[in-house]
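First comes one chain, alone, set out as structure tokens in the form predicted alone.
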Amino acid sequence: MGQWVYLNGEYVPQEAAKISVFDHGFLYGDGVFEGIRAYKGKVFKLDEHLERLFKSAKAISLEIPLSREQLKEKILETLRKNELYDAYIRLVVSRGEGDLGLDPAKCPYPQIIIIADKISIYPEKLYEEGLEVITVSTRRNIPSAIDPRIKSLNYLNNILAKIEASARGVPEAIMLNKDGYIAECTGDNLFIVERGVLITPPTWVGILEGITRNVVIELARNENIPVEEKVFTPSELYSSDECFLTGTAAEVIPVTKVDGRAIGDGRVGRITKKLIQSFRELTGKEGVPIYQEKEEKSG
């Protein structure tokens, strides 16, 4: 049996989940989604989630119609009914059914779309050797033209950029900016340590403001490792000491080789090594508890 999908208002089978091919989120990319983890029967950041995925529908002028506290029920009902503790959550919000035009006033209600399942990105090898990744043609887009920042249905800009990276034999892309200076990868951000100083781009250089990006760097900080946010290029990161990804579903993820070129000694670094940890050890305690009731009647 699949899994159960809350589609509008309705928990369903996942074959009955359907959407309408009038649908914008469909048709044009209109809509906005949030990525979010459960870890040991509690999900990760989901107000940091929520906060972003409201954000991010305002500036697209999607008004959604269930309030943050309706959707956190919603996303823990989800996971109970699929007797989930350790899952991806993907909780979409497109502009919903309208006409085969552009105008978003023909489309009245929204549709929110809540899944749940396990999900597994990376083998646990890599987190100890790390990955091999590329730079690639595609630039990021600028953000006076769609703004990364904003969390949106369209992926093409990201998806290009994987293709290059998959026909290359490699698992994860890096993009620059329109300048060349490193932005972010397709799905994750992106960090390099440089003489015990752990940097990573702004988010003006045109990424996405990542909830496991923001946790890291609290991380780091808390460590007493020094961090900067500052623009740098891919010769910066060929010279750098270490380097690593950040994302919701990769969590903290060496990289390795960029390029062809080995960064540091080609092995995984301290730093890095020592915020994996620290990540792994606050997942496994920090969260909203999707089973709460059975916990209190339990205690």
Ligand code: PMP
Contents of the next structure:
Amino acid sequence: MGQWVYLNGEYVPQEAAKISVFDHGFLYGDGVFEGIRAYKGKVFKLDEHLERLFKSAKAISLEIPLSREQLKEKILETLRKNELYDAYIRLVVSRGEGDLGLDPAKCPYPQIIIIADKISIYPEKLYEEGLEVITVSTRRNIPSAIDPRIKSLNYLNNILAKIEASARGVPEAIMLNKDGYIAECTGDNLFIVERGVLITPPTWVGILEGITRNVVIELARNENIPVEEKVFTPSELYSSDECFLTGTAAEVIPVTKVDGRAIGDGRVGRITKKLIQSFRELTGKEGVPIYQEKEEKSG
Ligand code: PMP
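Form predicted alone already given; the form predicted in complex with this ligand follows:
Below: every chain and molecule of the assembly, starting with the one above.
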């Protein structure tokens, strides 16, 4: 059986979850979204995801017709309705139906959609051996045009990079910013380790401020691993000791080859391994319980 999808206040079977062809989310990529995970019956970093959603919405002058608390409850309800325990949640707020012009003022009713499904992730082997990735020619959007900090429905920049990666037979693409500094991947943030220091690009370079990125920075600081947010070039990446990506779907995943060059000795490094382990310990331990009443009664 298919999933129940939350669509503007109602739960509809996925086959019936349809939106208007006049929705500006469809016509122009005008809207915002979040990808969220639930581990072992708990929604991970839900407040942080909602915070980012509301920030993204504000940046595009989109008023979300539900409060944070209401959205939170709808997300939990969607998970309960689908009897999910470990899940991937896609929360979308589109501008809504308008006319064929661009004007968002003609779209009075933003659409809220919540899809919850089982998650398909990279095979475990890749967490043990690392990914091979490439840098691509598509540059990350410049912040003064479309700020990558806005998690908008307009993902064509990332899709163009993904097409380059797929054409070269690798699962991810590293995008540079307009000045040639490493920005991020199509759906993940990037970290390197150099002489024991964890380094990641600062958000002003033009990246999404990943929730997983922030969790990893915090985990590293708790473990006394020095962390620096600073710019670096592809050659600094090639000569780094370790590299990994972070994202809600990928979690923390090692990279052992970039543009044909082995990173470090070509094996997953010590700090990467440590952070994968700490991240896995945290998920499932922390989070907003989906089945609160049941847990309280039994616990
Ligand atoms: N960068 C981009 C472009 C993304 O789309 C994502 C995830 N959707 C990330 C980074 C990682 O962010 P998060 O850890 O919040 O999933």
